[in-house]
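Only one chain comes next, encoded as structure tokens, the form predicted on its own.
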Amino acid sequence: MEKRRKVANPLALAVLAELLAEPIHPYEMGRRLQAHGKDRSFKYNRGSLYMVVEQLRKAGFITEQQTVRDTQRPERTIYALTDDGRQEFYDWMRELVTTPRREYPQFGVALSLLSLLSPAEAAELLERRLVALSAEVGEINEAVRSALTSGVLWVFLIEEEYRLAALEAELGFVTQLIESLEQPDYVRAWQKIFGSRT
């Protein structure tokens, strides 16, 4: 059974991970997440990052270590990980890695209602999706190649490899789905059931 977390936003896990390395301030956390491409895995903006940092502080997982100020920037609070925060990070990671979780992607919603579109329109829309998926696969392949060439260790790219595997599986699934939607038997059955309603 999934454990109820004091701070359940996945961005909190990224913050805890950044603080495992060293105490830093939220602005630097955000900069590092973007520099390492982790902003593709964690949905956030500057406001949400600061909100999660405050939630983690209130939960006792991080603590204010010091406030620094240089002449060109406003005051910045540097946060450090507490023992509870370290324990929370590893406990949460172990749960995420071992326990499959039911997710509700929007494409799944669209698929559950796909029969309400005409077979021709559904196929045409899915063809557009194939183009977008192929472009995304190309971008990720290029980013991974570039990172590996730069000497980035493969383990720091595994979320991109996972994303690639999922996209390639979706490409195959969508290609097969288009073929099924274009089968004359399905087109006739759809017209018989839904044709009069459109």
Given for the second form:
There are 2 protein chains.
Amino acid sequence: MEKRRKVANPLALAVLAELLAEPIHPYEMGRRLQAHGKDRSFKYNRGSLYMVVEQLRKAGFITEQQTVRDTQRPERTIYALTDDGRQEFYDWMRELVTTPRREYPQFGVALSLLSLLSPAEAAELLERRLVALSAEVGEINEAVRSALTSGVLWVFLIEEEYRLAALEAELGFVTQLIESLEQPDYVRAWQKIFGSRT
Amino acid sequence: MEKRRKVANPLALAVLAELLAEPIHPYEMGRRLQAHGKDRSFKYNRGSLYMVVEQLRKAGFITEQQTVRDTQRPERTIYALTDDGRQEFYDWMRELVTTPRREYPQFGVALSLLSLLSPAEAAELLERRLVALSAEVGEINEAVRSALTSGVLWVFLIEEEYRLAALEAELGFVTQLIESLEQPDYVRAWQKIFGSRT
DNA sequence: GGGGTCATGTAATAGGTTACATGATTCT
DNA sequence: AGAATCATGTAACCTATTACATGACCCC
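The structure above corresponds to the form predicted on its own; please provide the structure of the form predicted in complex with a further copy of the same chain.
Following is the full complex, with the preceding chain placed first.
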């Protein structure tokens, strides 16, 4: 009985959010998204942007407000939020915040097939992942700290904090997984089941 | 300089994995995926399955081995892995395991726009998420335990363990976030910046 | 033996990404 | 002035999902 959203692409949510502040043209939306680093949370590319803008218009969530020809620059269409659009924004946000949705992270995919690799190889590959994860943690920490000291409010960095929490958890999980893979019990069991591999 | 994979859909990896064991026809692949609950890690649907099978064939990772007409049932085409395909499988797995890729979880999207909700509302919505998260943790725990006692090897459940670890981390993060949102300092700051909301 | 539902696949449609196009501006 | 790059959008091309189709089996 799920009432599917007319426009499902998360980028559309970002567009609605931008228009909440003031009417602007698509290119400007894109510029702001990138300027505020939002493109770290949304998969952004210009083609998709124009697509969702059009979808939102068809769905009645935004309207063409005017078309400006700046006498130079290509013609730009300025869009404004409708009441329905504002409605949709808050409704969507509420859903996203309250209701965890099933997702399909790439690493989960790999894990679900991990038994197809020999324990030794799996462990070694995971070690490499540990290195990469730590590096990423370092980078984000650094970025967050520098943003904070240059006056950005913490609330604009929550998403990065979230990423950090997730990464830390993954670090712990992987460390522990490596240990499990190295248990002689498991190694023997694997040999018995998959011993017939090339 | 990323050498893009010819077939990028993770479902294709699952197909390669199935064919690693023995040649089968697409429908059977789907059946096994579901039977082993792999469809919790991969986004599975029949349409996509036939699509990736065709893509894999074009890319030379699998070949039609024979077309069986069981004298009843529609004609079924049996596919087998090629050497390139086996190669691709291991290469892909190695990449997935070693290299964390940027992903775009829905909750991250919401978080990056959280400042647009009043602290009070945000906190309340997050409380609701806590409930949902706990419920999910409970379910998975239960499922894992029951699978283990009925003899499934732990290595076939790592992906669920991973999910659990991620959920636990999120629980912690959200709990802490709610507290931060309730700090009077933040509430005042929010009022000052966004006070002019409807 | 007719109604449901498996088993299996194809076709139509919608969604998203890449590539291309074009004038303006800035740089040397 | 010509080269590089920015600003802006459109169109072509893949990918993925939904809807449709068809014969067999199963049940009472």
